[in-house]
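Only one chain is shown below, in structure tokens, and it's the form predicted on its own.
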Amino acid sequence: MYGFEALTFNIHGGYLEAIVRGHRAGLLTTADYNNLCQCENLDDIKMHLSATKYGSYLQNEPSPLHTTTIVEKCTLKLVDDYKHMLCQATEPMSTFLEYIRYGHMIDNVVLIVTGTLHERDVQELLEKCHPLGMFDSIATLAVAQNMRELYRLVLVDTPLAPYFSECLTSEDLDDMNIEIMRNTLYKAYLEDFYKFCQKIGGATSEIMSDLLAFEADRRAVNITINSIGTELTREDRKKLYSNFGLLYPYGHEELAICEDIDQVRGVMEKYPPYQAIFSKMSYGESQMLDKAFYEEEVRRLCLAFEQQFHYAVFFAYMRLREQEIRNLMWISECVAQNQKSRIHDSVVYMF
């Protein structure tokens, strides 16, 4: 079917593709970020954002502003855009858009379970949850003592239910088990999303395969680095890697036996797309790795807009908007704490 999407795509998808490309034009540019970096306080940031798509969301906020308020209102803009697109979507686009939410659902489940383990107030935890990942029974997560209860009492009626088949153990929930649960869920989610995109076919399959493969490879690297020096065995580590991506299967074999960051670097430098990412880092350091991965992801997401008649633009827009919110949070925190010299450390420019 690849190459013939233009014949039928606009019947159901033309309006929404036009909408999402319009939203993309409203993302902050390098000039906007340069102006934001000059701001002296959070009210200056609000004033600059008033000329952007965020203006109507921040206009009624009283001074003094807080970073959390700016992030909350910017996230509300993202949620409104998403809900508008979802309301207008028909199958299979509506299912594709639902898949975009599942990652936030997993993060929310982990946040609530971890917070409950450390005896945090459930209401306070719910306020920290991402609005795209909310579902009806989320507040009752606090009662679960192990994975089976978590599934039986709460998650069996949510879209995450199929992903829990590999997590069902009777072990009590502790920090280690919760992290393993997060990564196992993400593995199942990414593999399921990947299969769904393959089923759609055409340009959607081609572009989303690249984006999801990059996400799977990034998670494999992060799992490896974060599990160095822990009690996680090589076999357990390998089970958390997704069964697709550029590193699958031989890169996974090598990552599973890495014992320090330089060994991880040695594995990744064998793969040309990741060689450039690791060349930005000095030996023995991993602090800049997240930013380098984010920059590469943004580059790939922007390329998704170069083709027409596919669903990957919706995924790309949501991810770019989320990156923009991370940028705004970092800039706001640096300004609020009078650390302007560090502003450029974590800002990822898009256009």
Given for the second form:
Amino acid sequence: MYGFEALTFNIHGGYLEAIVRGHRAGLLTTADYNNLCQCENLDDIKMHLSATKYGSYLQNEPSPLHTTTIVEKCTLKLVDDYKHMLCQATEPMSTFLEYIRYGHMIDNVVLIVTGTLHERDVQELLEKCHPLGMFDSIATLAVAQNMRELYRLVLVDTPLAPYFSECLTSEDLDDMNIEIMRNTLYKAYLEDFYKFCQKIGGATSEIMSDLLAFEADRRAVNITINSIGTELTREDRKKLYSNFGLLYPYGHEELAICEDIDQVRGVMEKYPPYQAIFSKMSYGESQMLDKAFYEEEVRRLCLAFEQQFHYAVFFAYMRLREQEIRNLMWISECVAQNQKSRIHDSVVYMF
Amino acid sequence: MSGAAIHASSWAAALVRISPYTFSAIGIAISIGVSVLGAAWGIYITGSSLIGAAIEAPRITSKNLISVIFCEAVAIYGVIVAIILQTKLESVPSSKMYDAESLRAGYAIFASGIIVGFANLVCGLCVGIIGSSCALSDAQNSTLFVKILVIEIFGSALGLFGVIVGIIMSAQATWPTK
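Given the form predicted on its own above, I would also like to look at the protein as it appears in the form predicted together with the partner chain.
Time for the whole complex; same chain goes first.
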């Protein structure tokens, strides 16, 4: 019952919530990022990171370091935290935590299928996959020729199976189809996750609805902008938008017919939460849009920690860690390539 | 006098013919049982958060045991009142067992037990939930501990109110003299 979760949440979730809040305290702050931005080379970065929670993961790496190593080890910490929480969780928290991985699974599937299309080696592709999205039969994806085979051979046994009902065609896989497949799968995943959170009810459903609605709207805008000027028809574009969120359904109608960025801006400025994002950019510019969306997402994720006794803190923590890893990757790349003037273009500060 | 205005087979007559000792016994049981329920509920709410938070911030453990102690105090109130109430029980000859004064004594002990039991139940819950938030906040920022402790002290005063009223109530438990 909404309002009385404090009475029973701690039976199953109290310990894990306290653990995830402890992890949140270990996220890098603005002061940490400032120190990192002033590093001269990757060994300096490693030294600064050794004072943070990443220390034990990076200390055994030999120099010279690569940026990919730093990112890989930091992702390893995220995976360890996640697995520790998952093995302690009971229903429905364990299902909730599993849902957080499905997005990565979809990304991995698309990565392998695209890579096979471009004739890359399967082992090389498997190393690039995100560890949270691995499942047993993932290597068999390289064998499939079209989507029906993809489903029948590999994906029917995975948790992604129910998301495939709209995707089954016998067409051969090419770049366009794969992108459409990715977006259709992600749409089904978001709707499924949304329904699951509604079923849990209480503070979880309230906070997760807000976070997932923002995700759905952001994807709608990105799909629109990326498909301007391609051969994707308006009906196809509309089919890729999710069935919930602030933009559903009228915003989607308007976005489907947009042909350039200024029209998109015109549509989005009718919605007060997104007006603030779009007003930060000057006309005709879309590079800052990604960063503006990330900043808004981080702001909402940090707000999820203000309430106690709900599951959205787990989702928020995973997303904030992923953002932190993105920040670290950007900073490492800028430092390695001696482009420190561009560091502040893409780092999103959290606290 | 007690049976004069009541029809012999109505529900009111049935209620009045329940022995006052039944009501007293139930009151004493509720006083201790429900208080301990409240204390236990509060302790597990606080304890699970405290254990998890202490992994990343071990310094919070000793200070935050105060929350657990406040919850425990609630159970002790229940025990004290139960002991006081059971000393108020006296034997009454059967001719006087259904007199108005006997019934009054029985109801007084029953009411005292309910007051103390349920006041301690909600007090234990309150202190437990605040204690959980206190542990989590202390782990993030240690200056918050003392301020949240003040809230907990106000919360634990609720149990004390219940005990005071319960003891005053139990002073009404005077059985008829032989």
